[in-house]
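Take a look at this single chain in structure tokens; it is the form predicted on its own.
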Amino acid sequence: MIKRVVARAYANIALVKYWGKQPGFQNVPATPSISLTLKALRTETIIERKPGGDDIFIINDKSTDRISTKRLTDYLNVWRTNKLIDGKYSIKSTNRFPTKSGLASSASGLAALSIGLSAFSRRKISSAKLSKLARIGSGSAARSIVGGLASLPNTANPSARLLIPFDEIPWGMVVVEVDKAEKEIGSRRGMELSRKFSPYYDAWVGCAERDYRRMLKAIQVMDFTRVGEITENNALAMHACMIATRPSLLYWTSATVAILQAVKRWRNQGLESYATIDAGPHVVILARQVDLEKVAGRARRLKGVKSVMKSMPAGGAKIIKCS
């Protein structure tokens, strides 16, 4: 019997954003999405079988709060209800990048947890099934299961699909961190607030679906300029919906705006790069791999920047050790 598993997964940054959920339990996205998984945003999770008692969750060496504990316990119960696992578990997860700050730590965390739990499963779980299970815990985790450039449709009970393997992608990203604090309103709650209280929500959903179709075509022919333009415009459209939410979901800081302006200026100067922002203040810059160092160097000189990480694409979630 397996007693201990170590798993690893990487966060992904959406080029076409997922913001909004369809009603129901299965955590089905309201918008289709496409993402790039990043090697610099890594989560490692240790799962150990317990002899009894309650499940235990530790993230970054701290016990989870009441809300997170319930959410994670409910997720393990999905596996137990489906008779994939039994018993109780101790789960220790470490993010090698900022947590709850808008860098998709829930995606890598739930993907690592999901593939780790699969080692304890009574039945073999396909990649598509595992992606669906990960999605129940975190919508973006479905894409971290497969890694590389991945898509997640907004059909009923979707799973992520690998578009291009990580080692065939000629682009990378520069993650520009501008604030160390955890965000006040998490993505799950923020999505629901936008759905209910943003006058632009329906327009955003339609925009995301059009951008998704356009992005698939641009990726098919590896048109970096078109991919970058759609990426930046889609992020700004999502944040327009979020900012219009009442009360407003404004995650940006003055440094966020300064970076957006700088990226546009760099393009005009011949350094082709494009900005995207998840639900947080940090800016992630898409560039060709040969330009990553130049982009990172310029980003480090901007006012308000706390740290800069260059990242190549990463593969899917995997099990590191099993005993």
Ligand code: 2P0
Given for the second form:
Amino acid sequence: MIKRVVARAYANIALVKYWGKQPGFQNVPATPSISLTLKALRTETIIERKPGGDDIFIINDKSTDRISTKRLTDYLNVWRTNKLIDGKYSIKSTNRFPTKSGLASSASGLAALSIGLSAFSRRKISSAKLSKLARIGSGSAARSIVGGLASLPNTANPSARLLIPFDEIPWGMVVVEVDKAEKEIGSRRGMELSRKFSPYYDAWVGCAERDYRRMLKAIQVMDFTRVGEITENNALAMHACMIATRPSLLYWTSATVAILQAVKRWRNQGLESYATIDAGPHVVILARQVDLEKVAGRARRLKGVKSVMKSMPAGGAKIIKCS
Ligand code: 2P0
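If the one shown is the form predicted on its own, what is the structure of the form predicted together with the named molecule?
Let's see the whole complex now, leading with the same chain.
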């Protein structure tokens, strides 16, 4: 019987964003999304079988709070109810991110946890099934299961599909962390608020569906310019929907705007790069791998920037050790 599993997964940054859910409890996205998984954003998770008692969760060397504990226990219950695993577990997850910027860690965390749990299962679980299970934990985690350039449609019970493997992608990203203004509203609550209270929500969903179709075509021919344009425009459309939410979900700070303007300036000067922003003030810049160092160097010189990190693409979630 397996007693201990070490799993690894990487977080991803969406080029076409998931913002909004369909009704129900399984994180079925209202918008289809496409992402790039990043090598620099690695999570390692150790899962051990427990003789009894409650499940235990330790993230970055700290026990989880009541809300996270419930969320994660509920997730293990999904596996137990489906008779994929039994018993109780001790789970220790560490984000080996070079910064503590609060970058998307639920994607890598839930992807590592899901593949780790699959090792305890006596049943064979396909990658599509695993991606669906990871999605129930966190929507964006479905994409980290497959890694590389991945798509997640907004169909019923969707799983992510690998579009381009990580080692065939000539692009990378520069993560630009800025000083935070105040505590942000998390994605889960934020997207629910936008669905209910943003006058632009339906327009955003329609826009994301069009961007998704265009992005699939652009990726098919690996047209960097098209991919970059759609990426930046899609992020701005999502933020327009967020900002229009009443009360407003304004995640940006003045540094966020300054970086957006700088990226545009660099493009006009011939350094082709494109910006995207998640539910926070940080900016992630998509560039060709040959330009990553140059983009990072320029980003480091901008005002209000706390840290700059280059990243190459990464593959999907993996089991590292099983004993
Ligand atoms: C994305 N985000 O596509 C978008 C862009 C944030 C902004 O996926 O509720 O943590 O766990 O399904 O996956 C963050 O949402 O939300 C996210 P849940 P998740 O990357």
